[in-house]
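One chain comes next, on its own, written out as structure tokens in the form predicted on its own.
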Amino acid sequence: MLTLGIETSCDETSMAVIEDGHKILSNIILSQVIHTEFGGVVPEVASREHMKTITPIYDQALNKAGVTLADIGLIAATMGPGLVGPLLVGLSFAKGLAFAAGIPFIPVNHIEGHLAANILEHAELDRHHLTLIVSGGHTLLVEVREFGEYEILGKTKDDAAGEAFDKVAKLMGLGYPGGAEVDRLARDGNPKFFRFPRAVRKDGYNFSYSGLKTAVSLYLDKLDRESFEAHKADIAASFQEAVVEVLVEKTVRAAVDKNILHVTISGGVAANSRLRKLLADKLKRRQKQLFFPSPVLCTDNAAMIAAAGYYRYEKEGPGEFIVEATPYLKLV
């Protein structure tokens, strides 16, 4: 069966066609570069951009896959979490298309989409595994018993890890989106140059990043321009280490405590090179294996939404057209 996936939860307009939940026939992603000048996503602007581009992106997705709407057996779209305006654009487009064509429709939880990215790419992944979902809006540590059956072991008490990356990148004048810029700069820096605080290390599997953002801001305020320029890479590496170290420590501890062999990471921060290397090394020492998506599937994309929709449809059947965009939707 072919599934058309639609993702518009933030500032990427994306459509994808996948076959039987695992074969990607197309995955078109249009990032809204207009937000770069604002240093962050402006919801109203994002909504307008989605409205302008969603139909051309739909045409591209079908053309690249070599199919027509008549070939599609399921339409899946993100219903939340995310920005309500952008969510409404994609969800309304999906429901209208499905209703008019008589195709089953299923709403998708964006967080579950990130989780499905690894299932989509790694057929050898155990159904029972541990996943760390880290992005600009989410930091969750989840035990997956099988798709659709989850126990949330830990979450952020305030800001997400990706939000901390973007904020610190902005403070350092690195541009938007900030995560990739910090990662790039940190490769030339010394992660032991300055020790920023590691929050809630003893608080179960939970995370916190608001204090770290404040600590970096206060540190930068004390520096003169010459010192900042001389140690910019060192500061980036030191900050990144503070974020990654806690993510790795708690993920490894949970894998050991729960006796889980397979661990995945997903979301935008899953593309971070330091997180991938440190987590893979620490898990390997404990005879556990790390999986992560291709870079294109770390960002918000419709292929992961199509996959999650397909798996959810297999378990529960089609969704209802009356479903609404839910900005603060939780993973249940």
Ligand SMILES: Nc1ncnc2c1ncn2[C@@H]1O[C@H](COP(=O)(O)OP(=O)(O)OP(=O)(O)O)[C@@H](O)[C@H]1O
Contents of the next structure:
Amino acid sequence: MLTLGIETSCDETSMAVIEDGHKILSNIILSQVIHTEFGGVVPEVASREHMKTITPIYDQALNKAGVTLADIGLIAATMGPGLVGPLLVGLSFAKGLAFAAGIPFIPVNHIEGHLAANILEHAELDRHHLTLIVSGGHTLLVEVREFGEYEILGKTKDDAAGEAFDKVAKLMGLGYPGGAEVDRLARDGNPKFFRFPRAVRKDGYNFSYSGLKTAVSLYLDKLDRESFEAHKADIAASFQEAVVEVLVEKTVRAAVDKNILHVTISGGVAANSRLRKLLADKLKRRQKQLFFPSPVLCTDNAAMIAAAGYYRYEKEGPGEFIVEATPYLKLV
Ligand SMILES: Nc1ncnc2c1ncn2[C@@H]1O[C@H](COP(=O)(O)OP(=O)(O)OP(=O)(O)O)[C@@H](O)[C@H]1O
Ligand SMILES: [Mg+2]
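Switch from the form predicted on its own to the form predicted together with the ligand and print that structure.
Whole complex next, starting from this chain.
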């Protein structure tokens, strides 16, 4: 069965066609560049951009997949969490299309979409696994008993990991969103150059990143221009190490405590090279295996939404047309 996925929760307009929850036929992603001049996403501008591009993106997704609407068996769209205006554009488009064409419709939780990116790409992944979702808005450590059955083990008390990357990138003048740029810069830096604080409470699995962000800000304030330029890469690497070490420590400990063999990471920060390497190494030492999505499936995309929609549909059948865009939708 073919699923058409639609994602418009923030500043990416994306549509994808996937086959049976595992094969991607098309995954068109348009990132709105207009927001870079504002240093962050402007919700009203994002909604209007989605309105302009949604129909051409729909045409491209079907054309690239070599199918027509008549071939589509399910339409899945993000209903939340995200920005209400952007969500409304994609969700209304999906409902209208599904209703007019008589195709089953399923609303999707964007966070479940991130998690589903791994199931989509890794057929060998155990149904029961541990997942770390690290995105621009979320930092969640979740035990997945099977798709749709979750226990949240830990979450951030304040900033999300991606948010910390973006804020520090901004402080360092690296543009927005800056996570990938910090990652690139850090490759030439010394992670031991400066020891930024790690918020690690030994007992729980929760995270906290606002203190780290403040520590970087205070550190940069004291630095003169010359030293900053000379040690930019070292500072990026030292900050990144502080974020990654805590994510890795808690994830490995949870995998050991819960005796879970397979671990996945997803969301934009799952593209981070240091996180991938350190977590894979530490898990391997414990005879555990790490899975992560290819970079394009880490940040927002409709293929993961189509996949999550397909797995939900398999479990529960179609959704209701009455669902509304839900900005603060939770995973559980
Ligand atoms: N290589 C990287 N290293 C670190 N962070 C990265 C990297 N690539 C992307 N990011 C970060 O990932 C985030 C974007 O991820 P994503 O698209 O999943 O988040 P979002 O959709 O904005 O938030 P959410 O999914 O929580 O609603 C940004 O914060 C970005 O800086
Ligand atoms: Mg996202």
